[in-house]
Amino acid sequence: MTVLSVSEVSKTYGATRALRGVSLDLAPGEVLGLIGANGAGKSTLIKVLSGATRASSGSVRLAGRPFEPSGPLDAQAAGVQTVHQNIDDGVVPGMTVAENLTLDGFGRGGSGWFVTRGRIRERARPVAADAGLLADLDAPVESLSPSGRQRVVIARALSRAPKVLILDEPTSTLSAAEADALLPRVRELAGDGVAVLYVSHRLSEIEALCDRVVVLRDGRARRTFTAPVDRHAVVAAMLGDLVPDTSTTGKAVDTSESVLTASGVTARPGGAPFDLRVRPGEILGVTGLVGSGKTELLEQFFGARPLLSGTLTLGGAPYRPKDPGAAIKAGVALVAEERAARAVVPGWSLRAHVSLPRLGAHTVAGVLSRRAERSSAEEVVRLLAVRTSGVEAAIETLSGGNQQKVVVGRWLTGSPRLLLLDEPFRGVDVGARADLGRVLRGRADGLAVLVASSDPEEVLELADRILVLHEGSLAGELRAADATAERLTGLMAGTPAREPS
């Protein structure tokens, strides 16, 4: 039996193709991965299979019946509901976590003249515990973290009780404490007969959650595999064989000398003083659960906050940047965690999301030189192997990891001494990670570069050096040939494993 069928499914924006083809089938209680390299098409599928957007060509049916909703409140009323991997998309800033909770029931009528706080609270209370989310329920929503946000959305989609359940990288926000419990939930929803299409760039999710995967390359399907999955075939698939080369990781730095040196910093307060050095050439993985510190300690290098404790000194000489723009001057660059709140700009260009933050640099005579914007465009467009129709493209128009590319890629643009990377490879494929890589390793200015992220896997692909934080503290340090992901997340959870006698 199935639920959902898609049929030679295509879609073209102008001269471009996004989805040429595709054709799949989702059965009742199954959970199908769906996966593939930035701009393979996947948010195009979902775009189409959420309401957002009609198909070019092809069809889809739901339960045995034609599916061509007229917008996402359509496909939602027939049983289709979507967790987009833009978190914001699907919170109401100004409205508190119940009024988000609730949004729909109340949107849809049969709830009287009176719509109380007291009421709202009520409804919310039970969608809520479902979901096993403890945010307290009056708050605004946009005072919770990028992960409490999530789990907001999660939780308003599982209380509709879907036919289908559309998870478009769900676990990209969350702590892995937070992952972990949503895996089981919907392997239930699943039990419940709920069909349910996941996808996500964790291959260890994938492996462990889906009973197929659909591997979608230039927006054709391209494999399915069946549980259990072999990923190594599953990245062939996704990268036409061409299977990133991690080799270099872990390679001999020279200690002779630090880009950055912290004495004595602290990563959040309560926490426990360290040290730590970022030396030329050396990419330095900081990794630890959500509130672990390691965005505070970035923002610290980076001069949005002050620095809690100890010193810094850059190149060898004292510094302690006042503001972000000190920061920049004395060549430290951030790309920060949230790409789509603090990074993205809608509508406007790739090219001017490149010059952004060095205006200054691309001026001539007081005036903004669009010739000198584009030169800069079109490097970081080559140097990154960007996918674009060009570099006028509106910066929505790319997938993900595109506009990922742009972001980190402005900033090498400029020649900076130190990058900090929060979180950089949310929504990123391998492919895309190993480009990026790539370049930073390749760059022959001796660029330091300190990379944050949540996920044991993404630091060891990418880092010499790894940090380990835990509850603000450092837990521990080992050089990326000396890791592995078991020993990284017992650091983290706090309790290291032993080692082996």
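Residue numbers count along the first chain shown, from 1. Think of the rigid core as the biggest set of C-alphas that the two forms share within 1.5 Å after superposition. Everything numeric in this text was worked out from a predicted model, so none of it was measured. First, how it differs from the form predicted together with the partner chain.
Core-superposed comparison between the two forms: the Cα of L216 travels 2 Å or more. Comparing the forms between the two forms, the C-alpha position of S369 differs by less than 2 angstroms, with the core used for superposition.
Once the rigid core is used as the reference frame, the Cα position of P456 differs between the two forms by less than 2 Å.
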Second form
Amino acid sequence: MTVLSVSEVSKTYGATRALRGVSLDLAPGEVLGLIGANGAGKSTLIKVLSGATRASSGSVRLAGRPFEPSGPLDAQAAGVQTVHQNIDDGVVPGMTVAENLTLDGFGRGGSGWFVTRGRIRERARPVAADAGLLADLDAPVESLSPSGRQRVVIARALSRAPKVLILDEPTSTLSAAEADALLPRVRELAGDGVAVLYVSHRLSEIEALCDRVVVLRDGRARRTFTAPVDRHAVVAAMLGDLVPDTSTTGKAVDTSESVLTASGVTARPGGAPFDLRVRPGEILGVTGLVGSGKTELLEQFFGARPLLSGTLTLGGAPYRPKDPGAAIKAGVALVAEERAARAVVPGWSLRAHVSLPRLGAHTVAGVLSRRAERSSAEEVVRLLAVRTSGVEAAIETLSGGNQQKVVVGRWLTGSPRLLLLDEPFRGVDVGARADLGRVLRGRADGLAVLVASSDPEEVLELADRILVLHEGSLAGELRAADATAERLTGLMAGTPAREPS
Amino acid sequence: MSAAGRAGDAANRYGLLVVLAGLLLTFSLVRPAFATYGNALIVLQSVAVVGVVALGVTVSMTTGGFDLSAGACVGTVVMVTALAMVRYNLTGASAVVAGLLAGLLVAGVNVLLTVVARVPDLVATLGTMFLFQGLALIVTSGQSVAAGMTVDGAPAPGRYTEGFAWLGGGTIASVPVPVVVFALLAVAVHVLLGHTRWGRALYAIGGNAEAARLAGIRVARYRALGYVISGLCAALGGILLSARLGRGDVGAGDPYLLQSVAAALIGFAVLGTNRPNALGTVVGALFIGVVINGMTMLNAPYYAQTFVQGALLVGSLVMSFGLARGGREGRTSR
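Could you give the coordinates for the form predicted together with the partner chain, as opposed to the form predicted alone above?
Next comes the full complex, this chain leading.
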């Protein structure tokens, strides 16, 4: 028996094909896991099912009838409830637990003009009881812990008697103990006959909870596993076939000295401290699943967030940048992930983007020199073969790959000692990726590069040596020549020889 | 680009300048006295203080801030300079220094609230506005400050010095001093914002603060700089106003907030820049001055002036925000 049936659903945004003919079935009482790397299409599928967007083609049937919600409210009315990743989008701060539980009533007719505490409490009580919520109904919702707030959101979702409950990364903002407490709750819900679609990056949860797991990659449902799930196979399906590119391993690396030495650093709170070295001319890859602490590690090296523990030395001298400005002065550069949000200034030209991190170097007697700016920008265009109508073109007129070339290239013109790249190839086409790789590998000035990516293929393509992070701790270190698909996926999944409970 | 897109783009770039030229032409034809050198100086003199304050507000807007306390700062500085000379019998130069210090004090409160306590800019500067409007009333016991006023039963010892009054009423080669100050400040702000690394950093913060931070720009420092410049410009405006009035009137600074904010916002629509800029602010201030002067010559009632200024502001906001969207899409599709 099937309550939700998705068949051949595709979704395209402009030229991007986010979903390419995904099919899956969900039965009442079942917990179906949905897993995939960034950009695999999980969010798009959730948006289609929750009514936030419409599929471009394909069909969805709910309890035998066509399901084409016109919006989130319509999807809810039809019986599909979605609990989104960010809990605080689901509660209204400043209101009590009871008020939050009965929010739905306010928006609809028939609830009368006046709301009193008593009436709200009266209506909230059965909602809380049905969901097994023990919180004080008169407490302000912000006084609850994250998991308490999440229970309020889930209780409200359940009060609408859902046929299908979608939980989008429900544990991403919870502590480990809170997450452990959530899982039996989800099992109970399924026991009551609700079909649960459980989306998570955390393999251990998927393994412990789900009856079946669907793996998405590049917008397609690649494989479906039935419990008990083989972690290793799941990760392999998520990441695809890994073909190590042996052309990267020939580069000579001076092993006697190091550019950056980190000792006792921690990727994220709760992770175990570890040491790390990047040598002149070396490209060090850091990989791991989402949430393994890659971004946090790189941002600590750049002074964009405080150093959690340990000490750093840069070129032999102690290094502890208090902010990105200090890091840049010391010769460290960071290309952050999420280019649009963290590197692009809307409406600015390519030229202005190139000079921004080093305005001082483009100044003559206190006044910015357009000529100096332009020559730097032209150097970037030449170096990385940026396709643009000219250096004065607005950055938005460039393709994603060419924008990325600009934000990487602007650091190279300043000859840094250490270049930190965080997910540098996301939303970047194959050609631009090859150009960037060629330039980074071809540097002969001893530039050390630290490249972080959750796609091991990208790291294998570029790096001389690879570190694997797993949940904030160092899971292993491999030379590119020894790195195989098997070993990388095993380390990323945290499985090799030490099976966590 | 479509014909409609092109038309929108042109309206976005030149619309305001065309309207201004049209107004100048109309007023000149209807009232020949409008198009004289003397009247031009009157218009310039009337917008000089607004323009000086507006240039400061413009700088505060570049980082995405918004200085609502500019008008209160003008009022405070008028009172401080008047008190300095009339009640404490200080020299004109000391009064100028006291006025600038008062401007720095207002800026300091804004910086504390927005940068240190992280209160949103609009409400923080609104709070500062109230504080200093109130403070100006307290230090003068709600009275205007003028020569010959009684202080504790005795007449006040001092009066406005001649040198200080020259700042408001004097001329340099027949051009009123406030107009000269306005022009020099406009050039200075134009160079700062358009041609120095500091201006580029200010705009970067307004465009994408996170991108600016990761490019090594010390965001808090520049946001503070924006308010300091705004406070100093408002103080300069207050000094010029005080010199012209020759007395410290309660509430003298009140009209300057709306007019200077309007001038800066109208400036967004000049040449399709869609961001705060010195040239645009000058045009915005002139626009307001021309409209008021022309209306007065046409014997329009004075009480209609606020409404016309409001219509002007709304029109140019539509021009810079509404039409800009069409224009930008047109550009990227090329």
